[in-house]
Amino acid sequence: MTQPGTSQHADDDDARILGSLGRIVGDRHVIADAAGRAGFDTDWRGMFAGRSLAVVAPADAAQLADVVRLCAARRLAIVPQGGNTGLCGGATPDTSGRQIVVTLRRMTGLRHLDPEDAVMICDAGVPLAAAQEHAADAGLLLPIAIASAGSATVGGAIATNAGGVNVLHYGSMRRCVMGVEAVLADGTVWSDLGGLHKDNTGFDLSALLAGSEGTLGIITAAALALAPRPSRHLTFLAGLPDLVRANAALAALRARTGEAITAWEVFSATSADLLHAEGPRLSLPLARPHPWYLLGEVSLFGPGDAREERAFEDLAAVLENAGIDDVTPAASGSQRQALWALREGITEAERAVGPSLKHDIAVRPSRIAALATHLADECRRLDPRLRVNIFGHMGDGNLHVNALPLVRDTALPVALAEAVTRMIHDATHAAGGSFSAEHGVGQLKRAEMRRYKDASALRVMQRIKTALDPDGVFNPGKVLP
């Protein structure tokens, strides 16, 4: 039973901590109204919403510490924020109204960009998209491709250990992080931003804070490795009459090419249906429909006409050889555009005919093909309607399978999405994949890492957690079931 003057006590001791909170990062930078928080306690997709104290936005790592020694001591959970651009809710709040939304977007500042070493240090708030830029006026790469690049941060993409169409050749965010500063846990503000491709003393901090989910610190700012600019790309929409073919084009193209393989994203007729049909509204250019199609690219460095004519005859050879006839080069940039334009839109058309039901999986990519006909096939078996839409990243392992609408604007039952979900995640994983390709677990796939992640590697997981986060600030109720 509530106590006389409880709840007026309670309303007292959120004004101090507000109050508290605003003396460090000044009071226009915390927001408790409930129409302030608002994008920030509800993830992107709408799928989870939560209740907040407060949104706290600090302008340095010095700040952030303060807060998170503030909320350590008044037993607050922090829930670190970037762009908000997740797809499983890792970094929206829970409903209790006990924790605190860190959000980095005023962190925004470039410290350093080396040319000769090609290695640039950025606040962790930047937009991926804004350091993308300051990559290419530096005349480099920051090779990650993620759709949302325009939204998401560099220290979300960090903590998410993000992926996207280049994976192929670049690897994902990990790949590119030569070190980070982040708060832990007990307000120490640690920095490893020297940019050292080889420090072999000790553990990979940096490392194991990336694709961690805000759980174990809060990354402020990092050290990017970045690449040489292509100079020219060899970019083609295929048709395929199967994925066997796609993954035995890439293994020749690979024996017989010494240029970068920079992209091999496959989707489904399915896919196609939606592009001509929905949102962007765009057509295939190509001579007849597929079942499946191929966009690859192939990056070029330097000058040379003949280095270009030499790799465009490799690839005609290699398609040839695995009997994909029809094919449309980019022959220009616009081209190259309008062919790319078809991968990025799948999303948007796929979002036009209502909530999908979404599956980030990979396997070894042998084994896409034999993987993908399964789980269309079985979709069809649990219930005939189900129209299934299959695309992704067909070089490195990653597939997307999701389920469509029943009814247009209407999520499917849940009875029929929980046998989607169980279907798709245990064929993954009898094929030895996983259930979260880049995607990352958040709160939406915390049950799937007790019923496929390895016992062993849970515990080793919870004593990380433990020791460095021993009274669980950061992030709770994610990633660790």
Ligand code: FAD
Second form
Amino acid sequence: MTQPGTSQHADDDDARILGSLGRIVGDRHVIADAAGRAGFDTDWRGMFAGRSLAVVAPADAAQLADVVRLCAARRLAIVPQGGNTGLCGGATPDTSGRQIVVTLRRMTGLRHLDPEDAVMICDAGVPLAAAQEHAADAGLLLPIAIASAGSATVGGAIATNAGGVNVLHYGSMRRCVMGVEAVLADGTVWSDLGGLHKDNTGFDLSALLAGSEGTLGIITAAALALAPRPSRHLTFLAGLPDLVRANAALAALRARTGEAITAWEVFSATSADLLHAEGPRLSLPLARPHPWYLLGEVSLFGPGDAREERAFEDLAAVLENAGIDDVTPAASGSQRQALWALREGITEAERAVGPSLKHDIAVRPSRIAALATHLADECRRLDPRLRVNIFGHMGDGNLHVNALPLVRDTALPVALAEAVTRMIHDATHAAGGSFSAEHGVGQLKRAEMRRYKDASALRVMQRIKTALDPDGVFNPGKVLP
Ligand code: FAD
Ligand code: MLT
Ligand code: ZN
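We have the form predicted alone; now please give the form predicted together with the ligand.
Up next: the whole complex, starting with the chain shown before.
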């Protein structure tokens, strides 16, 4: 890629590039001034600050293909950006001033929604929450639930293979993807939007783009599989002395109930403290405080009071047998929402105290309780002052183990932060786990790729990257070490 220009010649060249981009997408959809770029050049947490040459907003795949061809010819890198809610800096440009941020914010159309086929085809810039509403209007469910859904986009969720609170039953975003349309590095618009439930005709490029974090192509649209919409939920919040009980109760409930257990989320007393002390200052509707909290949900389908009663009896018996006695069930839709507001408010409440050191680990579910206890103990051993905020997707074996700042609004000292991350990732790796269960790699975890990822897997990924993007136009400096 070209180096930052310092001369008049370079300024003229930049002006020519901006002019060419403006002729493709319209001048007002090319943002080159610092104030206009600010929200695109920095990530949601304020962890990464880049400096792009311009932010470009194409209206459709054809315009985007022209932008890609222009950038490839001028050897300018492209950083795709959806809602900019990613937690690993994948959508943030570097500081060279030579990268173009392509935002999908103008591509928000619903192209097709067929309840009979249970498929929705929409543009990649559609916010997840809007896509969920489209599905709901058709009596169906887009089963991906993340707290950032108001801003995160369909394309971003696919590019990061987003997880969330319903993975336990529905899987991550990749499982919803029946096919995508994408602009490839040579400007080809590649389309696989047939919405077929079955198609074994060769390699599955759509599945490959899911989780590629903008390094292999830019997703412009997707065909998404929709699920039946639950008619009722049994949602509860419970207090627990330890995480082992949460696992035991999940296993017992699975054995008893024929219904879908769609969420099995936990959070620690530290999360509860943050929820109470920060932001909307939420309190937990339980009799007493506990070391851990479990937010579980069973989804019911179709009518039938008897089935609901049975499912509720199963749930109550399981919690009682597991020794979980402080339980609040949601008696109405609004109570359900209030319980979910607790779980969904943790990330914002955590951000309010300053830059926490986040981790997103997964091991096999049977190992997660012991690992979480070990990691909390080891953090305290590294520095007894550390407050560790553990929460996440217990049913998937995926927890966020975050060290809060020692001093409000101040990052942890570098040496301590490095020691904490190394300890957490080493222990997770030793337990056969992943250092990034759902947030991806971006620029934050590239070094961890080299350290923990199998060398042969890295070689294959590098070959795929070279085959699809030989000149490194798409999101250089991300994912691959
Ligand atoms: P961006 O942040 O804009 O981009 C993310 C990555 O995808 C970047 O590498 C970018 O280059 C690439 N990209 C974006 N759009 C495209 C495209 N159209 N084509 C190709 N590449 C593209 N994540 C979870 O997995 N589970 C959670 O529970 C969860 N909860 C969250 C809660 C909060 C409050 C916040 C702030 C974030 C949360 N996240 C979660 C992280 C984040 O919301 C997801 O990763 C989301 O999928 C990112 O979507 P986005 O549109 O904002 O993508
Ligand atoms: C969550 O589980 O709430 C998300 O992954 C967000 C986070 O880790 O902060
Ligand atoms: Zn999560």
